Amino acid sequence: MAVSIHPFDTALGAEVRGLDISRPVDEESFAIVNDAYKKHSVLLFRNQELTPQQHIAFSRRFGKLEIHVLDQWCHADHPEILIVSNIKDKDRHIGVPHAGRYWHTDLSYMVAPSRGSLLYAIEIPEQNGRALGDTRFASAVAAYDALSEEIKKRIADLSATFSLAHHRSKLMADGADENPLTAEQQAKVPVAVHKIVQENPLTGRKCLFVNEGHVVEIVGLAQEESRELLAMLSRHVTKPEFVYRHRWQVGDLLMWDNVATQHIAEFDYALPQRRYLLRTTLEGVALA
């Protein structure tokens, strides 16, 4: 079957059909997929059966992979893979238990935020035959384009601080079962500063690069003005007209552009309903 691209009826996203990722992907098929990735920002591959090695091999076609700073949840045999799961081994979480609790972009707190992520579903919680734990994606490109010219001028030269420690503190304040970063982890991810408006390194299109999960404040603004502007921009980028909602199936591989999008997971499930996914993360480039 030839590879084909089927866009969703939303501001972003498309399904790729006719591709078995467990097998080597030829150059022509890869070019089709890579072009679709740049155009649609989120790509879905259904009914995949992948080993960790195959997941990694496909991911590496798009670039070098990150070893996540939260290395306590990296795969024991394949550290390029981050485990995302609510499952416990006795009292220990085997993966990141609260991944996606707030709207965010993966690794936006890095000086060089991730280019993209590839998340593979092995176990998905269900209730009465319905999948739980949906993920919503917002187009930061469509959101920027829809801003008024007045707002675009206001934020054109503004920057914000991004922090993983801030994100962890936010989780703990909201009652999540989390621990602060270790000193070693904190040293790897000091506070980063990025412009609120970014040009996507893949496409050159302008994106609204601000999210509720990792942003601490806008540089140079009074605290109240910063808070109000961040709240307004966060509400804007996640409006329904910019959002695709993904309902997971076992065997889904979902990949997305971490500059062009942000996402949030639904936490409408709990043990004994199990969620187990594996994620690779593409290295990015330093942003302004």
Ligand code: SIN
Second form
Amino acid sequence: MAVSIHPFDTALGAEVRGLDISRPVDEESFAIVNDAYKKHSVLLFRNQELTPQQHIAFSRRFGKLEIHVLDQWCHADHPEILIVSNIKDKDRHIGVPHAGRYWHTDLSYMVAPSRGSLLYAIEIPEQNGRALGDTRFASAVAAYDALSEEIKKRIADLSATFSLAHHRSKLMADGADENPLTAEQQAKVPVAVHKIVQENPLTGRKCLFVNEGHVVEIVGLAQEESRELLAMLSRHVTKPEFVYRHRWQVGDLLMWDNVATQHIAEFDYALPQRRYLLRTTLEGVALA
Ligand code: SIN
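The structure above corresponds to the form predicted alone; please give the structure of the form predicted in complex with succinic acid next.
So here's everything in the complex, that chain up top.
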């Protein structure tokens, strides 16, 4: 079956049909997928059956993979894979339990934030036959385009600080059973500074690069002004008209562009409802 692309009826996202990504993907099919990735920012591949090796092999077609700084939750045999899960082995979480608790883009706290992530669903919680734990994606490109010229001018040269330590403090303050970063982890991810309007390295299109999960403050503004501007921009980018909501099925592989989008996961389930997904994360380039 030939590969075909089916855009969603939303500001971003498309389904790719006709591709079994457990097998080597030929150049022609890969080019179609890669073009669709640039155009739609979020791609869905349904009904996949992937081993970790196959997941990694497909991900590597798009570039080098990150080993996540939260290495306690990397797959023991395949450290390029980050486990995203609420499951516990005795008292210990087997994966990141609070991934996606706030709107964010993966690794935006690094000098070179990730260019994209590929998340594969193995167990999805459900209630009365309805899947729980949806993930919502917002188009930071459509959100930027919709800003008034006045706001575009106001934010054009502003930068913000991004920090994983800040993110984890926020989680703990909100009552999550999380730990601070170790000194070794902290040394790997010092605070990063990025312009809040970025040109997507993949497409050249401008996008709004601030998120509630990782941003600490806007550089050079008084605390209150920074807080208000961040809150306004975060509210704007996540308006329903810029959002696609993904209801997971087992066997879905969802990939997204981390500069052009933001995402958040729903926490509307709890053990014994189990959620277990595996994520690879693509290296990005240093952003301004
Ligand atoms: C993530 O933030 O990468 C995970 C999103 C999810 O668990 O749905």
